[in-house]
Structures are given as structure tokens and as C-alpha cells.
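What follows is a single chain, given as C-alpha cells, in the form predicted on its own.
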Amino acid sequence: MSGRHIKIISVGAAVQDVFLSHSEEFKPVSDVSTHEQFMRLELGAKADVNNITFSTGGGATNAAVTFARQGLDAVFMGVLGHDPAGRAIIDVLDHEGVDTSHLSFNHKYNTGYSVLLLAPNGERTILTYRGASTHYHAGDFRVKGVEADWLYVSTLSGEFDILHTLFTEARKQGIKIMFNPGKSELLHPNKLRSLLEDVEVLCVNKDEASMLVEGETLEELVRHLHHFVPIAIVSDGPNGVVASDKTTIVRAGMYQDVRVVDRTGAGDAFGSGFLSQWVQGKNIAECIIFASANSTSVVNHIGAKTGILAKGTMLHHMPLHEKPY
């Protein structure tokens, strides 16, 4: 099957995103009281950072490279500011071949801006102005005579009234949806089970699913979802991650052992890598092995689409079973 022939329309944030790392300042502290580890600047102290790097971001923006590099038609469909900022995400989605004709520009929210102060571990703290990416309006939204075969939908900042029109509006269509919800939807989730009548795939982490459905382990979590999607996909980070849909059960640990140089972007890059095999007439397992080679590269990099995997790199095993459903 072309993947040319095959269209995905990305649904969500773009963020410009600026990375500041190699400093002293940004080593982790632990708080033994805790058990956890904390980012520690003094209060009015300045911190020397070494390096600087500017890239983009955003669950759908990220998604779109995905596909893009995948060789599929990559729609990109969100809110931008008119600045530099929304200047620099479109530039990056020309670059990669993204349609970027269906967005929309808000006149007065600027574009979502992300400063990462990243530590050596490859955690960060983040301070994010999301402005255009959390003021959404329907009308931001319309895939009626887009033609596309699936959309990809990360968060919409909890805009129930949107995403329920939007789904409506795709299922009229014919057109699949495979949804990543964020915190806000999952703050909701009565509103959020709600839609996923129309919903073709689901992928949250165990955490996530734990607030949709009961069940201890991801095998449980993932059956119980399966009440509401046909195809559900639950991860939990380095435990690996379990999906189904509904013919076979695949369990999988890490595709590799990598040092993490920076998080940003794992979770979209391993929703995205899995429809974008998905779409291609892939098996289950199949795609989550490419899933999880996306994302173990894109967590080797600074930013979140530098690792993106371009179509046809090479995969290799890694720990995985299947069984019938």
C-alpha cells in the first residue's frame, strides 16, 4: 500500500521550544523526606548554560513529522500566533513535506512557547506559555472536504464541546481517529469515555487508562478499554507496554537501552510511529516495534523530531510476545 495514498491530519499543539543545557545549575537534587529529585536555582542568582537549541514542538506538529517522514501525506491542523514563533513551526513543516494549508492563526494569543532547562539525566523542567495552543475555537477545526483517511488527535486542552463536534464531523466523513488525550480531557473522565465511541485507537499510559477503566495490570487495563475502542495501546515507560486489537496481545519491553539525552516528544513519537504503520497494513506487533524504535531514538536527541526515523531505516529485534486474544 502507498503511503503517499494515505492521508493523517495531526490535530492539536505546536510549541516553539527552546532548550537551555550543560549546566551545573540543572544537576538534580534529591529530597530524601521525598524520594524524589527536584531542579534547584537560587532566587535572584544567575546560572551560566552552555547550550542553547532551538527546535519545535507540539503532539501534533510531532505527530505530522511522523507521518511525513513515513513517505504518508501529513496534515497539520492547529492554532498558531502570528509571530516568530509560529514562523519557526511552519518553516520545520514545509521542510519535512507537511501540508500546513488547514491551520488556523489567532489574533490575540501568541504562538505556545517552551523554555526546558534539561538535565543530565535527560529530565527537564519546563516552563511553557501555551497561548494559541489552549484557545481553540471549532471552526479552528473542519475536515469536511479534506478527503483524509485518519485523523491523529493529542490534546485539545480539554475542549469536550470541540473534540465531540470534531469527532461527529470525522465519523460523517469516514475518517478514522486514533486519540492520545491529555491531563485536561483525563481530568473528565466520564466526558472523556464519552467519545470514545468514535475513537478507532486509543493510547495512554498505565496511569491514564487507570482513570478510564479498573484493572492492575496493563493486560488488564488494556482488555477492560477494549469495551469502549477496538484497538487499545497502554505503556508504562520502562515496564514496557501491552496492546491489542482484539485478535492478538502483544506484550513488549524496550526496544534498547539507551543514555536518554531528552524526553520531549517519546510519548507522540511512539502514538504516531504506531499509526503510521498501522495505516500501512502492519500487524499489531509490527507496528509496536517501530513505535518503540521511534521513540527510543527521538529520546537519544535534543528536541522532540531530530530522531524521528525516516522511512525505511533498519529495525532490529526486541523482547516481545504475542498471544491470541
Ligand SMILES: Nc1ncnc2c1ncn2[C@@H]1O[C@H](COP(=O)(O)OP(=O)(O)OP(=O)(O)O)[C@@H](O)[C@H]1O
Second form
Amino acid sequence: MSGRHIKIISVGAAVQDVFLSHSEEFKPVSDVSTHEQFMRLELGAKADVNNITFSTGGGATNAAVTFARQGLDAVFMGVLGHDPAGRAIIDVLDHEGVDTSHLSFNHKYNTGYSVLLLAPNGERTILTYRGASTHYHAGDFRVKGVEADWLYVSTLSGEFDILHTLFTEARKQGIKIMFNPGKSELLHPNKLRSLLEDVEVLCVNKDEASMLVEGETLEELVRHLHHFVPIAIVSDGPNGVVASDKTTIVRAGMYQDVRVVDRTGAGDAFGSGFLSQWVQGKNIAECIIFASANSTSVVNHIGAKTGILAKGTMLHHMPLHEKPY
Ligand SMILES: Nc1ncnc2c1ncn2[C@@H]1O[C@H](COP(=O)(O)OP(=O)(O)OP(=O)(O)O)[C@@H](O)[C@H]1O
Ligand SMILES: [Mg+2]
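Mind giving me the form predicted together with this ligand, seeing as the form predicted on its own was just shown?
Now the full complex is given, and it begins with the chain already shown.
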């Protein structure tokens, strides 16, 4: 099947990301009693930073770039402010061939903006101003007339009424929904569960899945998520992933043991990577291989979009086990 005419709308946040790295001050410091890691920035001191990378992020713009690089019709739907950060995001999306004609502007808030302090091990501390990417109105997301096949929805900052209106309208238009909820949706599991009746594909990490259903293992979590959705995916960082469409259940390990330079965008690359193949008729195992390859490439580069794979990239095998559901 050719992907040329498959259209996916990515809904959610758009943020300018500024990465500061290569600084002695960003080395993690462990708390001996809790083993938690911290960055210690002395108040009043001036810390030297030897590398700066300007990039863009936000789950929806990251996903839209995966879809565009995979040759699909990608539409971004989200909210920007009237400012240089908003301009930078539009420039990047235009350059990637993402349709930006359906985005909205908020006249009161600035575009989302994050400063990411990158530690040498790829973990980071993020200072984030969510701004326009958290003040949404139902009118910002109009899918009628866009003639899309799929909606890829990342967090809408816990705006359940807007999500409900959006999902209902999408279903009315015959648009299928993949959902990768965020923290603010997961804080209200009951409301989130009731949204899932419209969702075709749910992608969450292990901690998030545990907030929705019972289960010790990834497979148990996936099986329980099937009470709500036909296709369930639960990832667990470098420990692997389980996915099922109720016909086949796939457990996969790590695609490649790469050096983690910056894990920003791993989840977005994974979820959008999965959908970019699913809409082209690939099976669960093929979709998981691409999703894993896409996210592995993203964590190997600074920025949430830099490593996103282009169409035609050669993939290799990965540890993967497939069985009937
Ligand atoms: N350290 C790593 N090495 C290799 N691949 C990784 C690593 N971390 C994540 N990935 C890849 O990214 C995928 C998604 O990561 P993860 O399960 O951490 O999602 P997430 O918690 O939703 O991420 P995010 O915080 O970006 O939302 C994994 O299934 C894996 O393929
Ligand atoms: Mg995630």
C-alpha cells in the first residue's frame, strides 16, 4: 500500500527546545540515602556550558515529523504564541513538509519553551514553560473537513472536555485514533478510561499502564488494557516492549544498545513510529521493529527530531518473540 494518500493529524504540544550540554555542572550527584540523582547548581554561581543546540519539540510536532519523513501526509494541530519560538516551530515543520495550515495562535500566552540541561549520561533536567501548549480551546482542534485517516493524540494538558469533543468528532468523521496520554491525563484514570472507548491504539509506558490497569508484567498490563482498546502497546525504556492487536502478541527487547545522548522524544518517536507503519498495513512485529529503531535513533542524537528516521532506512533484526494472543 502506498502511504502517499494516508493523512494523519498530530494533536498536542509544540515547544521550542534549547539544549545546554557539555558542562561540568550538569554531572549527576547521587543522594546517598535515597539514591536519587540531582544536578547541583550553586545559587549565585555562573556555570559554564560548552554546547548549545536549538531544536523543537512537543509530542505532536515530533510525531508529525516521523509521519512526514515516512512519506505520509502529516498535519500538525496545536497552539503557538505570536513570538520567535512559534516562528521557529513553523519553519521547522514547513521544512519537513508538515501541513501547518490548521494550527492556532493564542494571543495571550507565549509558545511553549523548554531549557534542557543535559547530563553526560543522556538524562536531563527540563525547565519548561508550557504557555500556549497548555491553554487550549475546543475551537483549536477542528478535524471536520481535513479528511484525515488517523488522529495521533499526545497530551492535551488534561483538557478532558476538549479531548472528548475531539474524539467524538473524529469518530463521526471516520477518523481512527491513536492516543499517547501524558501525566495530566493519567492523574485522572477514570476520566481517561472513559475516553478510551473511542481509541484504536493506546501507547503508554509501564508506569503509565500501571495507573490505568493492574498487572506486574508488560504482558499482563497489555492484556488488561485490551478491556479498553483493540491495540495496546506498553514500553519500558531499554527493557523492551509488549504490543498486541488481540490476534498476535509481540514482546521485543532493545533494538540496539546505543549510547544514550539525549532521551528526549523517545516515547514520541516510538508511538509515531508504530503508527507510521500500522497505517501502511504492516503487522504488529514490523511496526514494533520500526518504532524501536526510530526511538533508538532519536535517543542517540541531541534533540527530539534529529534522529527521526527517513523513509527507506535499512533496518536490522532485533530480539523479538511473537505468539498468537
Ligand atoms: N536507553 C535506551 N536505549 C535504547 N532505546 C531506548 C532507550 N530508552 C528508550 N528507548 C526506546 O524508546 C522506546 C520508548 O521509551 P520509553 O519506554 O522510555 O517511553 P516513554 O517513557 O514514554 O518515553 P518519554 O519519556 O519520551 O515519553 C523504548 O521502547 C525503546 O525502543
Ligand atoms: Mg511517553
